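The data below hold one chain only, encoded as structure tokens and taken in the form predicted alone.
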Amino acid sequence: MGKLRRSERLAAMVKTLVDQPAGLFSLTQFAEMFGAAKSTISEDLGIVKDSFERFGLGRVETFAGAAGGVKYLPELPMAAARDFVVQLCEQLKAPDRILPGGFLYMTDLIFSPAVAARIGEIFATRFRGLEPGYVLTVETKGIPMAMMTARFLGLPLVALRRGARVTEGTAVSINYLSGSDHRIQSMSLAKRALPRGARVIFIDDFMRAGGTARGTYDLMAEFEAEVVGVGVFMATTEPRKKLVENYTALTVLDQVDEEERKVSVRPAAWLGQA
């Protein structure tokens, strides 16, 4: 490979950083990759850092010392997060999403790679300061959002099962009471999936009364793990008192009126006003 122009180095450098969010790269790695001096690489990184900050594309952080280097931390500005959630709410208000029984169809949105990625970026921005070590979810609808959250945080994803699987070895299982219909349900996790004392965040698609989140707290207690954050795509207004106190919802569902064919859904208050 011949000598690269700065524009070529910058393009390759950005691609490398963005492909591995929260991954640490040493200046030596980049210097060897591009055949350039470390001082040149430092100047290039300064340009990337300034550009990312200027356009609200996240942070590029550098760390000094022998074990230092550079990493890209995706962060979505609050205004951009709110605009995105407002657009989602408009889509969710479509009358044809109303299902029999007053349910709301939203699987197509949360399973969209583009939507799940942006949701993951919002949750990663929200929870990074809590310094979690793992991202948890419950099969199955929470998986796309949790996977993207884990990607942007650079963390492993752990999926809780509704029942034990012989292919995962010895598991810890609990029974918990569903907060919405008061049914007994089960939840399990393989012993080797999570180390003792881990700090975790829990990501799910929907919260009515918070029974699943409460069950997650109980299961994590068996692993001596700490749940430092809970994020859900949608929470209902009622019941107002949930089984967990601290959670972050992106949208709030006030009402689904089957007769009038109307859906009342809005961005959560923490996202601020437009």
Given for the second form:
2 protein chains.
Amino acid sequence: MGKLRRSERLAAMVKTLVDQPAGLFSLTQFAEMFGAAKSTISEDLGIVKDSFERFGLGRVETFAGAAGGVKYLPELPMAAARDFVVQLCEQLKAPDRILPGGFLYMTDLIFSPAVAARIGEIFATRFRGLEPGYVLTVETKGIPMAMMTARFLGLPLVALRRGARVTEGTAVSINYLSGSDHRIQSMSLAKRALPRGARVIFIDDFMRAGGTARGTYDLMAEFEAEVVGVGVFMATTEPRKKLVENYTALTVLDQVDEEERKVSVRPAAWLGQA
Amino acid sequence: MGKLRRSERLAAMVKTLVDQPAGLFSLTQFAEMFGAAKSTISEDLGIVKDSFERFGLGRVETFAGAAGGVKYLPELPMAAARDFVVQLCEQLKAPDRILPGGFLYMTDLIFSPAVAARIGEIFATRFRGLEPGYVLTVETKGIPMAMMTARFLGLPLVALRRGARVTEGTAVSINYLSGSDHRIQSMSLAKRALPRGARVIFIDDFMRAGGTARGTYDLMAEFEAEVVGVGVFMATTEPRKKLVENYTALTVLDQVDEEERKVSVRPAAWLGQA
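Switch from the form predicted alone, shown above, to the form predicted together with a further copy of the same chain and output its structure.
Then the entire complex follows, led off by the chain already shown.
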């Protein structure tokens, strides 16, 4: 094994950092991995940091001292987030997505790994500052984007189930009223899935009245957990008053007009203007 | 904006490649992004390729000619795969994972983004050669690992639902007998979710008798799709005869002894010896 050039070392270092978002690596680890001095590794990391900053590829945070090291924190610049959401809205407007009953077919998009990853990056950027400890979602369609959000925040993912399962052990269940059609729904979570006092963000694909999000607050109260943020991929304009006060939507669905075969959907205002 | 050093260019290039596994980038794209000659980019990619090979970080494939470019293909060396699975088995043996009825709690592990990513990398390495076009799973617990498998193969993810949904449009449903307890189950898939003639791999968290996997074959027949591979995180030793002929398990569950509080689980034989 010949001597490693700086460029080879950098390639492997970036790959290692990006493979484990928000993971802490010590300078010693890298020094051993590459057979280089810690001062050299430190210089390398400076280069990575500059490069990521210049190209809007996320943040590289270095920590000094004995517990020192480096972390890669995924972060999508606002302009890139908006461009991505604008382009997704265009795809969502395709008339053949309109289903009987005025529903909109979007499973193919939110289950696309590339799309889920981008959404996860946007939510991670938006919610990191709230210092959550867990990412919560409810089965099924929110799981891919919640998974990627958790991955980019370096957090565990916890999925609420629509009913209690024998393979989960003792669970806490609640019944709640779905805000839009007033049907009784239930969701449950294994007791061991969340420690008391956890800070969680709730991620889901769709919000109409906000009944599911509201139910999540109630279920989290049973765990003495705090919901510090709510993020949904799409929220409807109506009803204007949702059952939760604060939430971040990426897209706003104004209307699905079955007759005219027209979908009115747009990026949320907080993403800014083009 | 000063002149870019090779090391800065490499850092951004690796980040871009790793962010989009199996995505094709043309040399022209990179040349424009970095304001460098294509010959320079080509040299850079040679360095990345060597470095990834040396550290077992995956494959970098370059294509010559007009349609030329470069792809990063995630690939976990067999020894690393085995080490990871051995370590997971140790975690699974914790007696407090034993649930009433002899079930094993493992949701925390398979919903951990880092674990799901590693599992996805192993399945991607194992199944890439079969040239699948889609990754299929069934809700709910298989979704995170199937998602990461799809991400690392650069493929769409398709999730079978336990019942038909109004938000999916016309769906094809089948009923099947669960192999272990002979209960009738059903699963469905939106007609538009899969084109005729697709090649799919099926990924799930758990296999006892293989009824769900068998059902997947039947449902795929309705789509004239071909199941070219089946991967499960855990398969039980009993029943020895599964309802599908070929499958790849990462771990084998011999027994959960409720009385003795003992879990017997081990890495599958194909992962080799330590």
